[in-house]
Structures are given as C-alpha cells and as structure tokens.
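In the form predicted together with the DNA, a lone chain appears below as structure tokens.
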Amino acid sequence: MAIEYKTRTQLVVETLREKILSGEIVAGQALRQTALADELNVSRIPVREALLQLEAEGLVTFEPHKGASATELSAAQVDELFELRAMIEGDLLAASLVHITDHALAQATDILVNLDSALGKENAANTWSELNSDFHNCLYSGANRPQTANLVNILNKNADRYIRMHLLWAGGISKAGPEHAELLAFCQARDIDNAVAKLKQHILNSRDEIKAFLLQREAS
C-alpha cells in the first residue's frame, strides 16, 4: 500500500474545505491570504492556489485585488443546486443499477448501519456527512461514468454545508433515515424506476427542509 504524497497546496485545500463545510469559516467571511498563511505555517503561494481550487469547487469567491471569501448561497441558489442534484444523481443511479454488483450493495448496507448510529454521537454532522456521501457514491458505483460521478461530487461539496448546517441547527434531515432504507431496498430489488423516484424525492425533501430553514433565517 503506497502512501500518498500531498503538496502543501493540497493540504491547505483540505484544511480550508473542512473549515468551510464545518462552519468554522462562516460564509461571507473574508479570507486573508497572509492570515491563513501564518495560521497554517506556509507561504502565501500555496494559500492562493488552494483558494483558487476552492473557487473552482464553488466554496470560495475570488475578486481580483479584493481577495477571497467563503461563498454564501441564497435559498434560491440552494434550490437550484438540489434540483440539479436530483436530476443528475437520478440519471446516474438509473445507469448504475443496471450493472451494480452485490458487493457494492452489501457495502451500502454496512454504511447505512453506521450512518444511523452516527447521528447521536458528537461530531455528528461531519461523520454523518461523510458516510452519507459514501452511501450515495456506493449506489452509483455501477454506472461507470467517471465524469458524471466527479460532477456529482462537486455539487455535493456545495450542498454539504447546508446539509450539515441543517443537521446541527435544526435536528437533522428528519426523513433521511427511513428514506435511505427504502432507497436501498429498491436498489437491492433492481427496481430502477422506484429507486430513482425515491432518490429524487429524498434529495428534494432535504431541499425543502433546508430551504425552509434558510428562508426563515433570511427573514430574521
């Protein structure tokens, strides 16, 4: 097993991404290159490059000569994002179920168990979010569509903040647990139509809950 080498830029990317997703860096906050460089004990160059990469992921906004800031999505943008996810992930799941292996389905079952038990514990949002991502990727593994999978991951990196936020502040995606189980059941039965419908419903449900939460917050 080879250890993977990581450049400082990559390490900074991962650190900053986690800070943004976890909410430690709040949306709209200016990201001063010198401050970050000092904090992380690197020079400004890797910080700049990391910020550029995060901009490409949509987590950071860059303005020439003005600097970077963590992007904040409005309720309307969240709406759009989840709608995109529903469409693309639905398509991906349909393509995946044709070829998905029993092994992948067994793996998804395992993840689901951990997912449920993660909710109560501390650091719930971070663990849950990671497992949630694993679960979904597992279901898409049969599709053999690397570009689409990559796109889905980028979209999820944007959605993740809002899912975590909701999980922390509002007690979680209330319906996620049973929805996951139902989804998995349809997948195991290779019932493509119902599985896709359930997945889309699952994504759009969380959209609705999150949007309601955001709108309420925007009002106040």
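Bear in mind the structure is a predicted one, so any value in this text is a computation, not a measurement. Numbering follows the first chain given and starts at 1. If you superpose the two forms and keep the largest set of C-alpha atoms that fall within 1.5 Å, you have the rigid core. First, how it differs from the form predicted on its own.
Where the chain switches from one rigid part to the other between these two forms, the hinge residue selected from 72, 36, 45, 186 is 72. The chain behaves as two rigid units between these two forms, and the smaller unit swings by 49° against the larger after C-alpha superposition.
Having seen the form predicted together with the DNA, could you give me the form predicted on its own?
Shown below: the chain alone.
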C-alpha cells in the first residue's frame, strides 16, 4: 500500500510541475485540492502531499485563507539569482581549490557518473537536480567558508525551480554534462582561473537559456 501511495503522489507532483513549468497553469492561478483530486482521479491526500513538495521546490505558494497557488516565474529574478550565483560561487570555488582534497575530487567524479546514469530514468529532473547540487558542493568543500556555503545553498534553493525548468524544457541536461566535465578537469588540475571562468560561464549560460525560454513562453 505504501508503494502505491508514493507512486500516486509522485504522479501528481510530476503532472502539476509540468503544467506549471509549461505555463498551462499560470502564475497566481489557484490550485484547489478538491478540483485537482477530481481532475487527476485521486484522493485529496496525494494532492496535498504533492502541493507541499512543489512548495518546497518554489513552484507553489500557500497563503492564509487563500490556499495554494502557482508562483510567478520571472526573467528579472533569473538575472538576479544567477548573477549572484556566478559571483559568489566563483569566489567560493577559487577559495576551495587552494585546499581541496583528492577525495573530494574523486567524489565529484563519481557524482558525474551518476548524473549521466540518471538521465532518462523516472523522476530524472528531481534526481538530476539533487546530484547537480552535490557535485557543486563537492567542488566547494575545500573553502571552509560555512557562511558563504550556506548563502550559496539558499540561492540554489531559490533557483531550483528555474534549474528544473531548464532541465525539463530548455535542453539544459544535454549541455550541462560536457560543461561539468570541463569544470572538473580544471579543478583536478588546480587551474583556478580557468575553473572559475568555466563555472561562471556554466551558470550564466543557464541564465541566458532560461530567460530565453521564459520570454518565448510569455510571447506565445
């Protein structure tokens, strides 16, 4: 029974996520649990659980006396989030590479293998997003800057819905693989300048592709 319930909840999560990211559910649209349960032919329990998961991803907002609604996807917010990420993560990587261990780089290498194997599997965007964060955090592990690392994690949580959209709709997965491999190679060589330049390019390329997708969606 537990397996069946989990599968049903995940089905609702994936269905609603796709509708929000594709624009079928627009920003501010109310997400009524009873109506969604009827539409998806499930009880309200998996719908409630799905909405809570989507809230954690930044795609749904709960407001007192109003319930759940889809959050806005903003090109201006993409600029701010990804430019902050490029600046702060670049500095964090530079600090890390002075002290990073061979063990951390070996972990990062293993994660890249898992990233490749995650493609095409069920719930690939969720798995890929988590492994992507793990990969970057491995590369930053030598910095010993917990406050900066915490700030990076907050920025990444806020950017996560855009990253998922990039993976699902803007071809982000196919482009990220080679960029990650190049970044790791520079890190293994302790080539700080090229590693930081590649990291910033990687983050800002994602920004540009996500913005282009959002603007195209708005135009249509």
